[in-house]
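Presented below, as structure tokens, is a lone chain in the form predicted on its own.
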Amino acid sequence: MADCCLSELAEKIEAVVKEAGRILINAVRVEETVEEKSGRANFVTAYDKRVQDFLFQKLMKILPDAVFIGEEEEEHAALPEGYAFIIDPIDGTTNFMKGYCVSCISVGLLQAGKPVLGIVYNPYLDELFRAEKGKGAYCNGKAIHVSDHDLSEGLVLFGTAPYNEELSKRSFQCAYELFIRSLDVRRSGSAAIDLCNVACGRAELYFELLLSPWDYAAGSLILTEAGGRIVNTEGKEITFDEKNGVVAGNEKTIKVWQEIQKA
């Protein structure tokens, strides 16, 4: 797809995502719609499904040949050689159902298994992060870039992989090792928001020991287009056809993570 066509497509998708954000803002009696999924503290609300259905209907009209992979589908399609939307309709569902306003909509567009467009929208702050492959990253139209600070001058964001209890202890051990080497640590409950916060220099490192592709498909491109680096927890390239542990930051902070893992 030519750059001009991708940019036109991005404008249309951005408008759809912002429209979907109003569903979150106007949600009422969310806790009455909650259902449990497999895994500890793994929930879905009627609004997750409503946002996903809305996105599916709108995005398929924009790019009808694309495969649609959404978190709330019972079965997920394999990544094609062509285009695929990978979507988290509400990243931060537990936050959403508790009225703790740190949730977002994440839409990644992949071509041949690689991200070419990423959009993350936090409707509570009206912040829309967007990146097109090779064209930089932006927040509400303003160019963003990762911080170049050392970890000793930085904040660490992390997720606790709450659906996988076997990783809980290690998650907090890693967080402690980073805490004593940094200014402080933060836990938001949204991987996509955390990746965007690293992308725009609000924090210097993010990690989570296990995530699904819809958690990072959009945010990973925003992060790399902002000059950052994202790898799996073993330091290898992340993939989008299976779960990955994720580490994101600048070269210096990624190096600290790798040194801790070797110790």
Second form
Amino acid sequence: MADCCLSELAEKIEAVVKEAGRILINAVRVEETVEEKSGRANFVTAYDKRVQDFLFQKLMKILPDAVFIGEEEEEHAALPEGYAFIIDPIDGTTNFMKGYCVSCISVGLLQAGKPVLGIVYNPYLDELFRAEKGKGAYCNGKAIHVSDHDLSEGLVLFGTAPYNEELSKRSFQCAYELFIRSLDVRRSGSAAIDLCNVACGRAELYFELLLSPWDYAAGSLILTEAGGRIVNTEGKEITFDEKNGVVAGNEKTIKVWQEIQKA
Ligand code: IPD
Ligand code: CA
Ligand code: CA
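Beyond the form predicted on its own, can we have the form predicted together with ligand IPD?
Whole complex next, starting from this chain.
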């Protein structure tokens, strides 16, 4: 797609995502709508489904040829050679259920299996992160960059891979190893927000041992367009057609992660 068309599309998608943010802000009696999903402490609310339906209706009008892959769908389409939206209607559902106000909407647009556009919107802070392939990353229209601090001067964000109990011990062991080499650790409850916070230099490293593509499809592009690096937990390129462990930061902080894994 030509640059101008992608930017025009991005404007339209951004407007839709912002509108969807109203659904989170205006949500009432969320707890009454909670259902359990498979895995430990994994929930979905009526609002996750409502946001997904809203995005499906609006995004498919903007780009009718695209395949739509949304977390809360019963079945997920395979990644096509053409365009695909990979969306997480609410990233941070447990926070949302609890009224913790750290959740976002994440929309990635992929072409031939790779992200070309990423939008992550946190309606509680009215912060919209956006990146187009090759054009840098922005937060509310202002260019953002990853931090170049060493880990010893940095903050580490991590996700606990909460739906996969077998990874809990290793997650906390990694977090401990990083904690003693950094200023401190944080756990927000939203992978997409974590990636954006590394992208804009609020933190120096993020890791989570297992995520789904909708958790990082948009955030990974925002991170790389902000000058950051993202790899899987084996240090290889992340993929978007299966689950991946994810490590994101600058070259120096990723190196520390890799040294810890070898020890
Ligand atoms: C979850 C959040 C959380 C992360 C989990 C994700 P959800 O997404 O991003 O921070 O630790 O691994 O699955 O279920 O709230 O969309
Ligand atoms: Ca998610
Ligand atoms: Ca979700």
